[in-house]
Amino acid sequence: MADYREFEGRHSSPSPCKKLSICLLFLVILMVAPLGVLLSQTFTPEQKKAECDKIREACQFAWKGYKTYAWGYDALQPISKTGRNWYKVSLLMTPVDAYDTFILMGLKEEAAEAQGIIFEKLNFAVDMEVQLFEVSIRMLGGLLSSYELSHEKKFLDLAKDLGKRLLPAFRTPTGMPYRYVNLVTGETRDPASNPAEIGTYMLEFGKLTQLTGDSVYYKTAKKAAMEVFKRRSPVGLVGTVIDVKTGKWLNTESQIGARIDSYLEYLLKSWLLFGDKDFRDAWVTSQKAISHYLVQPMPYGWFMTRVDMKTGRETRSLYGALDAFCAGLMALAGDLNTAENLQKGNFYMWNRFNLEPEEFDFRKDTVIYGNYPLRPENIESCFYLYRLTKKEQYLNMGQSMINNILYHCRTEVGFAALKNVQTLEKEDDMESFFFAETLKYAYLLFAPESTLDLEKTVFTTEAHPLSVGGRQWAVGSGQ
């Protein structure tokens, strides 16, 4: 990128080197300028009504091809037109992941076609081992959001078969669970794991204790998100890998990304969803460690780096799509003047590169991995300053993130993900998480407040909504 200060002086002119370096000028200015200026456009009721329509027809869209060419999948692969389980069984993700987004937008038809799949088919009774971490916060987050937006006991039923059958991955001498378990068998696998992994059951599990009374699950997510906690530095981080039978860390580098994100988000909204007030002190000392040594400043926003869990110091200036949600759990906590800040990085790095890549170094300005797999962080960041600030540049940059998103990820069938974001090629993707998260945040960034009271409600990191003591939430009209 040019350095807008070669341009200082210079005076506008009819020739074409003059007008290539107004236009250099102002593609620089749109990088540096102050948000508030940029992102000026005032939504009316209307305005906002036409997003959420777009939004929802961008839904039903991507439900029809999975209806269409993936019914009983896992997912959709959109370029291929085929279907993709994740395991040798599918577990559903697509139409669990989607039902409470097709509640919250009034898709009725949609929603009662989800949930006769699942009623029908979905079977946890099958000797095959599957991931704690995807399956928790897709499986039993979407079946517990379900029951308590429908009412509907078989999704309860579902959800108390998983989650017992989940239980014996925590079985381990610190009781930070394996990664892997088998839903028949109860065996486990592979010891290096990693704080999001070890630290992201307590919404689910904590509900589910909530609605069936049995504690056991509360207080085996507890232990293990709080053995986590335990393992922090002198200096107040957790590292990145951590062997879950010795509590020894294997990888010391700290971060707020992949592997460690959800970690973080569940200290803050365990607190905010039971009251918890252990959840509520580890957050505050985690929030003081990553803002004094992971924000970054820089010209065109504030990141957060890597460093060494122990001594603070910098290991590489990475940043990406994962870690764009924390503008909005800072703004959940109250520290609007750092996700702001935060934000305006995260919506440089998607202008910057056509739309967000995985990760790149904030440094050099340059990308790292330039996939983009339909993640819904930056949009959900919005979502969260707009509802906190009522600001409407975080209108505005939703607005400009998910028309990308819609332009240039669209298929004859779906929404595709990217491989790299530079030259828009797609890749034959489109995860259940599309339904969950990306798709339900845009929508709820302008649909009225009172589709979704966050007062009353908490959200799982994969976006499925829970409610604050069991009280329940007025659900979306369709508009």
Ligand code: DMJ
The other form holds:
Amino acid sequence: MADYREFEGRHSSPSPCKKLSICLLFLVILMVAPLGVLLSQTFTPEQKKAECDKIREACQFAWKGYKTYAWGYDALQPISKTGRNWYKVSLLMTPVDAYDTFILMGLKEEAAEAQGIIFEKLNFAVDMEVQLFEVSIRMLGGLLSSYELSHEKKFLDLAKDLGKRLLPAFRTPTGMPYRYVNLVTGETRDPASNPAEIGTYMLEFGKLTQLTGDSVYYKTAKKAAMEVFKRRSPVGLVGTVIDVKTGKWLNTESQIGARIDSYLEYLLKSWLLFGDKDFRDAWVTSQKAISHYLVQPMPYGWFMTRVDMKTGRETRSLYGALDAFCAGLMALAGDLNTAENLQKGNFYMWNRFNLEPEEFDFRKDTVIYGNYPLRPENIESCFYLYRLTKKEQYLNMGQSMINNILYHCRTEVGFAALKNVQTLEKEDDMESFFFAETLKYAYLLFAPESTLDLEKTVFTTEAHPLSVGGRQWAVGSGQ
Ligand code: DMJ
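The form predicted in complex with the named molecule is what I need now, so please give it after the form predicted alone.
First the chain shown before, then all remaining chains and molecules of the complex.
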């Protein structure tokens, strides 16, 4: 079984002749990688357990770094060994995002430590503006899944308090929210938003409604998402930037990545979590459009391109780390053919540079933005594809991606983002989603299925698991 420490030899400086042979070898590896994955090894239960242990240890190591150098901050800066806050007061993003991962990994001590600081210190009554989307997916989602997993009422109390404070953001002429809201005054800012920052509230807000009985959350989040869907073009696509006051598109490029991604994800997942047929219909319409206009078969796999939302004509052949979630989403939606071909493209993009770049031109085979902020999406897609096809190749893909991360991103006290996947230069940042998503999907890929039943769970876009079911009033259309 490959271990990430095996990659350690790669940093010596080889002679020019050696460099050439390494390049040739690299090219050969690139060409045979997909074949290698097809001829992949079978994992025994012991080998899967060893993978889980390795990922659990990495998680404990990163948490120890956070505890030692950034306790009480939003995140650890793993090179300078300092803490970082997003706003003037910490929202404890790392403990909140990490808690359910600790529970799923059976890390009781770490879960107790995270819960301790959250219950002692987390307070939303602070006069400061926050980004609605990020605070909802990381904090609200984290608190709700923590409540469902632990049954500790304080998590729900915190979620209720936060939910109320976020609602003023939705007071616009269209019902689509502003991007920023003040947690105390309710003041709002920035109407130039995008489908993801408008339509990624249903799972968290809908769950809050299920748990509190207050329908305002479900209705508010649904209205916002449906207002985006209503403004799709005649060919069924949405643009990238929209004014939430006027409802007019400000950027009409359509794509699957940043600023649109989780809007589409929540159309499908809102149907799966709440059984609301309006979301099923919206997803089916959107899925047809993106499958028709965005999917681009290439020799090494399929990619999703960028097009004009009105004509469906290609604008830029850009793909990237965020887009990689779509293979998993398509698998969850039942289109395994598209999902598996997209995952071939995802894995090609990953192997092309040993780690995936933020943006990649799949026609020119070049990097546009080479940073890697420890994103989870490629491994997330391996997780869904393995669960839904049981093909061992997805375990192999996931294993090689995890090994790359654990080797190339490791610092003395945690794991760092990369400034550039080609130079492997590190950046002083360890996002909370590394705990919430990257390590969680990596672990669940190899963990026994009983750790988490996909039939009874829907993951939020931040990988917080929410349980299917709950109060029946939310089921059906027209809520
Ligand atoms: C996460 O915060 C969420 O997955 C979001 O939807 C997109 N980006 C990051 C992880 O890459």
